[in-house]
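Presented as structure tokens, the chain that follows is alone, the form predicted alone.
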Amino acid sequence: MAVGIFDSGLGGLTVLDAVQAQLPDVPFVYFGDHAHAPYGVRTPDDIYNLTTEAVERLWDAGCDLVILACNTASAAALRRMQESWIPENKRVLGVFVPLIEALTERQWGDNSPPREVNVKHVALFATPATVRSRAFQRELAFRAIGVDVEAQACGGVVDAIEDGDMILAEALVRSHVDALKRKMPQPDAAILGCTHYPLMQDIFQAALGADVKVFSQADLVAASLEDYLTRRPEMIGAGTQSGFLTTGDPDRVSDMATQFLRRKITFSAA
């Protein structure tokens, strides 16, 4: 009855730890195919054939159903894998249908004409890949109507998360919010539309302003999630044991993801 969580690095653990919290009876399986990561500098085709890899090695695992917990992977491969690749009998979601529902207050379902929703200046934070995808701004045009999308890329702040300098990390980021700013000074919402910026939420809503409401993913995705496995219970696979698969070196990669989340997290070999 396992779920599978993947991402490039480290960053989906913010999206594991908000469903285990929110599904503790269910196995999940995290693949981090850090061999590869970052993902975000790398072209489309890389993307789609790192991200195909990495689904099937879930599936292997027993996961019949995987989440893609990585927005880079959600924006520049699900739709390629949704329309010609996935089986009837697998399932492969993305991160930013839960960020929209919550972003538009419109279900996913809701398949009534665009119209207007309450925000009008939406600021995007992502990874190059995630930005030159325009698959945000795709996905809010089929919902929503006169909002003003304002996106940044971020270069280096996954990597200064995944090499642990939270210092740098912090710098990376304010320097890109005061770049977002001079393009879009008054923001209404700000999109954290990348896993691993939920441990930066409180420097971007410093930088931004507390008038300004930051969307984070992993609790939107969480809940997401128990509402798709209450509709849609046999999506659940047959694995039965949790566990964390890595591309990278295992104790390295264990070591840097029991300080990411600060619990013993030990990883094994993919």
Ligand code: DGL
The other form holds:
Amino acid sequence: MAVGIFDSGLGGLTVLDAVQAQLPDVPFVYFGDHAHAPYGVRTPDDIYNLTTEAVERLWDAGCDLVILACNTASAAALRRMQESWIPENKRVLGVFVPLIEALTERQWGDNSPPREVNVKHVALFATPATVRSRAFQRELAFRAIGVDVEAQACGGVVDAIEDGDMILAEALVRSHVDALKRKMPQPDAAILGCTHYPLMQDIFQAALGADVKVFSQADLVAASLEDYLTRRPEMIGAGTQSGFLTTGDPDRVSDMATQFLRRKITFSAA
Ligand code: DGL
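Instead of the form predicted alone shown above, give the structure for the form predicted in complex with this ligand, please.
Now the complete complex, all chains and molecules, led by this one.
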């Protein structure tokens, strides 16, 4: 049995870390499409083609259930995949919904009509493709009314993190938070809508101020996956081996991953 975790690069490791802590007996196969990262500057067609190719590779590794631990793929490709591409015995889940359920104080699968919620002014930080898709606003509108969302496309942050240039990443995060605050001076909550950004969570929090509640996905996705597997245990696929696959240079990616997760991670070629 194994569950697949996909991201364009290293960001999905923030989700992997949390799901492994929550579900220690489940093997996970991680796939990072480092050769094609970042996805955030690509077209929806391009993101769809790359994501479906990666998901097929995870199916080959014995994963019937794949989590797109990538907001950009979840925003730009998941709906199209669910409409016409995913076979009946497989599942692909995104990372948006658990986050929006937490923000709108809903239990899993509560599909009651949209209602007023506590947060009124929400700052969304995400990649250019995620912001362009408006997927976050669409999912939010199904669940909440009267929430004002200001989105900031955080160009350059994923590239800087993938290059290991955390000084540049920090400077970019600060300037994106400044830009957001010019549009929305006092958000109640901020969404880190890219799985790379939890690696910079302290910087986001410091730049936003202590009174802004910062939502990030890792723990929310882990709780929601545990819940899902309790209801659908058959979706843990046939694979028995955990592993890390990359389309990039395995040595380089292993070094970066080891640094981020502070434990030895060894990637092999996808
Ligand atoms: N971690 C991906 C996300 O959550 C980054 C996308 C990219 O490669 O630009 O959106």
